[in-house]
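Shown next as structure tokens: one chain only, the form predicted alone.
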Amino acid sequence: MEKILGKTKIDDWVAALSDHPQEVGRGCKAAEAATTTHWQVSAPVLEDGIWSYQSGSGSVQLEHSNTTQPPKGFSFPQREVFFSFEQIKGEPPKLTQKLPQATRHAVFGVRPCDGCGAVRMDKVFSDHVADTYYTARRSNVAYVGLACNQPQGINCFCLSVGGSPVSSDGMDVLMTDLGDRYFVAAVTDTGKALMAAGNSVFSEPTAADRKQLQQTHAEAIAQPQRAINNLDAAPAKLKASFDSPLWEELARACIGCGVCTFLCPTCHCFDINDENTSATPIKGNRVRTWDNCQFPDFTMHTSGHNPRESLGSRLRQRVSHKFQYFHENFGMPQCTGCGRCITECSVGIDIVNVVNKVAEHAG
């Protein structure tokens, strides 16, 4: 399905969304989602100089920078209880599973790094083994994605990685700014029920709307970027360099803080954590939260030995994972160019030049 829209009419479109209710999703029945649920749109939002996903927040505005966090805490949320426990002397522990609620999140503006991200995070949490609420999540999230028409900041390399600034990969939907107007796409059945629910705001694409799509996708991949120097050769480099000096050199300046991997759109670590709430009786929660392989403790064992103890060690770690552990698994790099571990390291911390300056230490 392919539609034009014009930019004064994605209000519209939006209002019909959330006065209809859903009736095709990923792994739920029709009848079940028409009558129970309407869609929550949420769409990026510029609040103290910051790009972040808001959800009714008034009329959309898709004429924005990439948003400093991704989406994909509408699947896996930084903090989520798995399940509240409670114990009464004298009585059984009572446990509680806390599932996630079936809100449809519609969320509008993901660039094509993001929708990338979730295709990999999709790897992980879905077909890699079957997470219940990662995937309770997912089902109930559609992507309306944007194309990056030129590059988002001085730091995007989605080229680099296997990606494209007009990827489709990951999304419901795929936009192309065209000027005044948006030439809409759908990719997945939710992305046509998408469509289909504000059908009336949309146009026919005319040959000229189609010439026009087509040479702004050409000219967006036309566009310079960073280049990572050779990815197909990265993985064996990496493994290569394992034991390399050069990896306490790249870290020296690394603070720990951790943001590299908060903000990256497909870093999944995590951690889980009993939290009491009340002492007598004993309750609490249960709670997954993400974790960060930058931070020290991350991988201390309990006997107080920490086989990555060093700055160096961590930065591996993460760069490793990103081209050659997650290569090894899946066939294909964890990064996705997006840029936000460089532009947000507060001490100049550059992936890109990392990967490039180990493979060539390597030889």
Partner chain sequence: MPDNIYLPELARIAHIKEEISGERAIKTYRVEPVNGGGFEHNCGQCAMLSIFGRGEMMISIASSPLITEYKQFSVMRVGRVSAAFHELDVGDVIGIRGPYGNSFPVDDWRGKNLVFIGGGVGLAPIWPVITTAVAQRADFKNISVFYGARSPRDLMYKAELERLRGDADIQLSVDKAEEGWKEFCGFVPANVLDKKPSPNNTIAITCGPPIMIKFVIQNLQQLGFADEQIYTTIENKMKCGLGKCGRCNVGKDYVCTKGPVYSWAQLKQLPEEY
Contents of the next structure:
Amino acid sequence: MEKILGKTKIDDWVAALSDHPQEVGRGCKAAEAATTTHWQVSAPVLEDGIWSYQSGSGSVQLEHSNTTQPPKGFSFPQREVFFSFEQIKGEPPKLTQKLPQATRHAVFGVRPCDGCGAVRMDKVFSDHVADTYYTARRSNVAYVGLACNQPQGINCFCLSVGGSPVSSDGMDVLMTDLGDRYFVAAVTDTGKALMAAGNSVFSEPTAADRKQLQQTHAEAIAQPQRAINNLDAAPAKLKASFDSPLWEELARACIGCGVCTFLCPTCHCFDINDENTSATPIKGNRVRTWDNCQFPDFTMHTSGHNPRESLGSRLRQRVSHKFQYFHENFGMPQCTGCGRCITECSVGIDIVNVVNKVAEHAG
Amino acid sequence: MSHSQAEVTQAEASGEFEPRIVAFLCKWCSSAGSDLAGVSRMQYPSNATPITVPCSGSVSPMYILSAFKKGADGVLVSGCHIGDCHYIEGNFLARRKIHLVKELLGFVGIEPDRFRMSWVSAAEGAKYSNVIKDFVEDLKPLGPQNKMKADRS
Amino acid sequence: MINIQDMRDTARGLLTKKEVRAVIGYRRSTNGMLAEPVVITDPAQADELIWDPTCFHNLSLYLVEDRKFLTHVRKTADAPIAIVAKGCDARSIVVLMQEHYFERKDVYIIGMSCEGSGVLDERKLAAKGIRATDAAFDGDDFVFATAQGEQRIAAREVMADRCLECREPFPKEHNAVLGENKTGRELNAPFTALHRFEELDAGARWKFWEHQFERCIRCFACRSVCPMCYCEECVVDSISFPVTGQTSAEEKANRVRWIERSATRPENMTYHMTRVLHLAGRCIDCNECERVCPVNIPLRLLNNKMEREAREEFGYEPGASIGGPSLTASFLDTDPGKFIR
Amino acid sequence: MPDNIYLPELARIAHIKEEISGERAIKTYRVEPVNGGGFEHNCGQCAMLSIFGRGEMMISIASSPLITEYKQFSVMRVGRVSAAFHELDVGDVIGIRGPYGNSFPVDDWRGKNLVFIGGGVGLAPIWPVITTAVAQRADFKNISVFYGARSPRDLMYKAELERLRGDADIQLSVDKAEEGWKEFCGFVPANVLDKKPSPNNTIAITCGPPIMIKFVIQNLQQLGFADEQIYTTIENKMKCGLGKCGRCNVGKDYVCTKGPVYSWAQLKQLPEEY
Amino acid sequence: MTKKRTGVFVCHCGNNIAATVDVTKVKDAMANEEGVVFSQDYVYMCSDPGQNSVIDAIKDNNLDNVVISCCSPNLHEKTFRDNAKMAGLNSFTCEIANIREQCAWVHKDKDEATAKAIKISRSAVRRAGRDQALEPIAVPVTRKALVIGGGIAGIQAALDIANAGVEVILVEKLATIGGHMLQLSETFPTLDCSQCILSPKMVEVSRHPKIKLMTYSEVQEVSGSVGNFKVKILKKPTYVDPELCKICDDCASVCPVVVPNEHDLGLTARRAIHIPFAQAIPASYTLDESACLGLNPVRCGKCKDACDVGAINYDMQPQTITEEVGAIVVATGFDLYAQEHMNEMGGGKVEDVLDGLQFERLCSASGATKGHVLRPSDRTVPKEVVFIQCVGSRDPAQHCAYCSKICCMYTAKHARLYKHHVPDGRAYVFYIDIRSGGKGYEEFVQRAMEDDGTIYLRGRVSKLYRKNGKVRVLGTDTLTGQNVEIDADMVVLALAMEPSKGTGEIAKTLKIGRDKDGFLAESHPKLKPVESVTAGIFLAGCAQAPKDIPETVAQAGAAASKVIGLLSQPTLSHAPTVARVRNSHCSGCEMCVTACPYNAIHLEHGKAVVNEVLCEGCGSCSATCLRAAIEVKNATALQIHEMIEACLA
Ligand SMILES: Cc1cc2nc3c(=O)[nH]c(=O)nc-3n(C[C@H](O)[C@H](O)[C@H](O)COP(=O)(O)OP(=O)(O)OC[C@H]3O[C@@H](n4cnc5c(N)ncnc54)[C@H](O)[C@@H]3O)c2cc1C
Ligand SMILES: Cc1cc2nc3c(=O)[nH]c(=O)nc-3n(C[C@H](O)[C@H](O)[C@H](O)COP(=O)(O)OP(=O)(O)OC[C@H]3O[C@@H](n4cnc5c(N)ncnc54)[C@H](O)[C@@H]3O)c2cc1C
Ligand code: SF4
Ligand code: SF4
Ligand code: SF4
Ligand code: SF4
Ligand code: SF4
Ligand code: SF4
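Write the structure block of the form predicted together with its partner chain for the protein whose form predicted alone appears above.
Below, the chain from earlier opens the complete complex, with every other chain and molecule after it.
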């Protein structure tokens, strides 16, 4: 399904989505309960000096540079309660599952790198066994993407990692800015349903529209970006460089803050902890929270032994995970080239530079 | 569970908001002062649960923050009068530290009346009972403290 | 005006003569125009060093890292380590020495005077819509290279707030110093933002902080970047903790959990309140914490609040003397006590 | 796999035995499902054990898959959850989810000699293999067990080992001699070198502290064992056990799904991140 | 969450607790707490059967720690800790939940009090669950005592201690010992001569081989703790060598300076160089530097010239002497509340209005008038004398809230002494009521009324002023309801007693508390009346509260026996609840070192190290350390954390 949406009409579409309960979802059980819920529309808003996804304003303006935080939190929130427990003295514990409340989110303005991020997250959370909580949320999230006519910042490099500024990977709908209007293309069935809900606000694309679309995409792809020199060789080069002293050198300035990973659209590491609310009877929740391979205790054994003790080994983990391990497991790099980890790193650790340097060094 | 019943009735019976106060009392003056209030049978509201610590100087700001985080509606730190500290100068150190805590709490917008420090000597049973009475009175209009209280649902 | 070459020469000289074992300084990053911290050990690398308005990092953090590393490998240093330090950075080195983190002889401070200006606030520049590829000092101006050519902007328009309020843009504690001493120049009154904020009533203040505390994602970048947050184990969180051969099962099992890992408002708030209380009298307003916060939490307001209390109520200036007692480990008979009933 | 991969089942502590006391105490627990649930496992697999309010930890299942009524775990008291475990009483209810990880290819080893080399609490992960092999004694040729600890007091499963003596060759050792100790004195790898098990048609299975494993492998190689004949397990910090939480990886492998059992031939291929 | 085995014992305290706290409910609630395996209530936990039940329950239930919910730990913590010990537990694993003073006695609503008692008990359970077994720390003892104040209290304490063979340093700030008793003429209830009974004791002090007497001296600094105090004593220069002084008075007779004599409360005068009174101990003159024209032959130098034996030395310097002692008795006595405070009584400005001590001096054979009662203004025999009681006492609104206890008695004494001196005179006593508890006291007062014909008027004096050479006293007789107006020749005010000047400073120096009236605070009003709040420091005499001589002497003896008992032990046990450093966390920042009031911490190899003998366990270090690297045992952050939780659950 491909349509044209006048820029002024975007709010009408949003209103239609918010008003019309839709039966969609990817066959998840929660979807049944969700039949009467409306779409909650989120879109980037500039507040406190940063772009972040926010919902409920009713008005969507897609003039953002990419958000500081990727949209991964919609399906993988920073905090997820698995279940609550209660144990009265002398009795067995009682567990109560806390499955996510099915709110359906239509996330507008998702950039192609983050769409690709969703693809990678889906892989992780469905590989081996499906993650109960991720699946439940993911089936209720739809991404309405926006192609990048221009790179979002000086650190974009999606082209280098097999993506494209106009990629529809991971999107349900992809919109392209054609000046006064958007070219809107459904990518999935959910996308079609989303567009169907807005039915009357769209118009049919003309041949000229299509031509402009093609031209816009072509121009977008032609925009210069930062470059990873040889992506295909990266896994092997990284593998060969595992013991390289270069890692420590490259990580010398790293402060181990983990901003790079918390903001990464594909970082998925987490911790599980019991948060107690009462000591007698013992009550609390088992909670999943984001964790971070750049934190020093991430892999520390109880004995104090730490397989990744140094900053270098942790930088190596992050970069190798993105460019080698993930590739070995899923046949694609995990990094989607959004450039956040470069832009937000307070000390200038630059993944593009790191991969290139390591590759260069490996010869 | 019988043990929580009593706590429930307290709030329910009056129907009024009953603030929950954690009172850190130094062992030598304020705890002794509250003992004296007891010996003198001075009546005061039961909202404050005392925790006896060696000295007001041993009250780490963490204790205060933690009490609020665990849902205290008010926190009291009480020690010996300046110059009377059993440990010579523990309360001087406390005064400085607690000043900072108090300022900070107010700064972020927590009602200043939720946190209190007092000097109550071993001889000031009446003062202790008044401190608690006043504190409870001041807290009542504020209602429950939810700003810092951990919500772990 | 500081001549970059002087700094490079100083560094080179120190390394050549083996007076220091390394120099911590700035070099150009691969991320646009920004500077990045670098540790050089080879005199030949001295030419990589730069000095420009993007040298905002407080490098004393790397003195801490260095000291941690040495402890970890159980080595003692054979020579001091040199560090490029602005006025604020030098104050943080003083605090570290005051807390015996290392001794004066362990560091060689190459002081850099901020002279008439200070460093850039990237966010202010971005707000002006300027995308620069290079930045340089020039008197009271910053000069940026952009795609549209050279852009000259009065430094005070894009300077970091803390620099605008800095009373000591000259590193008092130093071994060598570059640039003129222009101590005492204040472009703005100190605590400008703080004063403005304090005019709000408690309700408005709470609304503001409630929003901010809700936004924190607890990446702890603010803590990681702070040279004063050098604790082996942070009391409010166990993201890092010192498990050693002697750490008993008891100790591991009984670690107090003041906060949970969940980035919810009360947990975040407890973290931030603790952080700022722990930095009272120690924070020297390098504002690195606020700079690195990916979601722009205004941490400087909190820090400044404590700083002003320390200054006005206790007559205490953080980073003023290596020998003096720490703020919260000392007291005066005249400390305020009116708030006590 | 259950619907909710993170939701433990309830299990009751049926029996507790104190193996070793002191600072690094070890206790062995027999755990029975509470509601008739439970799961089957293979030798070498692990399970996530919960104490609600304290957290979860990954522990090897130390009982043979042939035993279906209960599962056995030996837990060393080292930290938050394990310390809480040591305070449990019989009848207390815990949480359990699993089984996780791969397993020893015991079926491939039928008709072969088995040499087990364990140190300290490292006997637990290989104990199911030992007991299974002994239970199916006829399927295997020589079975020998090298086991050592710091002192006689630090040896676990002492009585059980004695009972195996007829079926298996039991070689015990302690690091430091003590009065009355009649067996080998010295480190486990040295004991192996001393007794010289033959590599012919033999599989060596080792588990213990990393440093011990390192020397055991060196010594086995010296005795002529090929990389494919040596098996071990590795332990990395785990939170989910399901290949998602992202911390137990060794290179591309998440130990919780691809491990913990590796032949030395496989392990050599992986970067040293354990 | 601990799986230690805790036992809880909830006391009814007869009805003291049970009347307001539902004890059974508390017991049941505690039984539900994690870790509690035994919970019981009993009518009197501190009774023999109560204590036995604790011991038995510990043994029978294999308890690891116990919580007694009862009265203040000040009362029975020791009792129950001893019980725990008897049952084989470590005494430090026993905690007291104070549900009486801090709960039952201060609340009326049973539900509320019960809920609070539960919280208090629960938090004690949490604390106990994490208590470490601790053994007291043995500290060697310095067998020497310090007595501060040389009044009858100090003299008696010093003699008692010294007679037990323990060395004593007696420090007196004035030039002679003796205190106020030296100023009294005859003493109630027997009317024997004060100096006659005091002087022999003073001489004994000066001759006692075990007593080192330091007059004209003050304690400046005290550090250390029980068993091992270090004191710095400042000895002010008297400019006269007591060894050489012959008390010939040659110096004083040439001294040109005349100042009021404080010993006679200004009723007489003395010279700048003087002896406070003839039988002063030490028997030596003292040069009052503040009155002297200048310690310089150029300015005066007359006395030095006059002294044949060369006892006068203008170059004498103040000396600071450091002594180590194991125990201290504080006997710094009282002062009279100043007349200036009493505006309604003329504020000290009306002539012939005297305070009690001045009257003592008037009656004293060694006093201003050589024992003749003459009024100061015109040296005539007063025929009408009004004695006013409770001046400044029992007046919480304006003056002292407390009763000075002895004024009734000494006023009766004064009236009688007056009548003995001036049999035809008339003595009136204004009183609020008569407090004459004490052996033979009531009879003494009766005699004043009946035998000596003193006119007792019940009522207050509202005003007095000078009129026609007399003092007009306006008052009311509340028994008749009539206003009374007396034109008296002399008025004697029974002024309140207050702690002697400098008591505040000495309390600070010694780190001991004071009560609301400024008297030194005893550790417990009933059970530890001579102990101060600081271990090893004891109280005697009027420094603790107004009292008469027999009581003072008794208390001095009691303090002495405490000191002797303390110092007879080879070692003292120091509370083991001291700070402990977690090396892994300590960064060596020295903040704790600066904060510790006892200088108990130093750094070794970059880590803090606590001197356990000096550490008092105040926790200042732990609250100051940013890294939780130092904690006080059994008052750890984890314990407080869990207690907070318990209070809010
Ligand atoms: C495959 C495998 C098999 C194993 N088999 C055995 C075995 O058979 N027997 C055996 O004894 N051991 C075994 N282990 C080791 C065992 O898993 C660890 O000893 C155990 O996890 C220690 O848990 P703990 O809670 O006691 O330790 P801790 O280190 O105290 O804590 C463990 C976890 O609790 C959380 N935690 C603790 N404190 C905090 C805090 N303050 N804040 C937030 N989170 C906190 C952390 O997330 C931490 O990861 C095995 C390990 C693996 C990987
Ligand atoms: C008018 C009057 C009449 C009385 N009549 C009687 C009577 O008849 N019978 C009776 O039993 N009682 C009588 N008393 C009470 C009696 O005087 C007291 O009980 C007694 O004097 C108390 O002795 P003391 O040692 O405690 O104090 P004081 O006599 O006050 O002695 C304290 C001593 O300590 C010294 N001192 C103070 N501070 C310091 C310091 N910082 N360092 C060193 N030294 C210091 C003082 O100089 C003084 O020598 C009378 C009291 C008054 C006021
Ligand atoms: S690379 Fe940068 S953002 Fe990532 S942990 Fe290191 S310093 Fe932080
Ligand atoms: S304030 Fe900012 S830098 Fe600090 S933890 Fe929160 S999000 Fe991270
Ligand atoms: S916040 Fe406090 S405890 Fe945490 S690292 Fe900083 S100074 Fe240390
Ligand atoms: S708290 Fe922030 S401003 Fe203060 S010293 Fe640390 S990083 Fe710098
Ligand atoms: S304050 Fe804490 S970190 Fe600093 S020296 Fe003392 S114990 Fe160590
Ligand atoms: S508890 Fe700490 S501060 Fe207090 S006396 Fe002991 S060492 Fe000193």
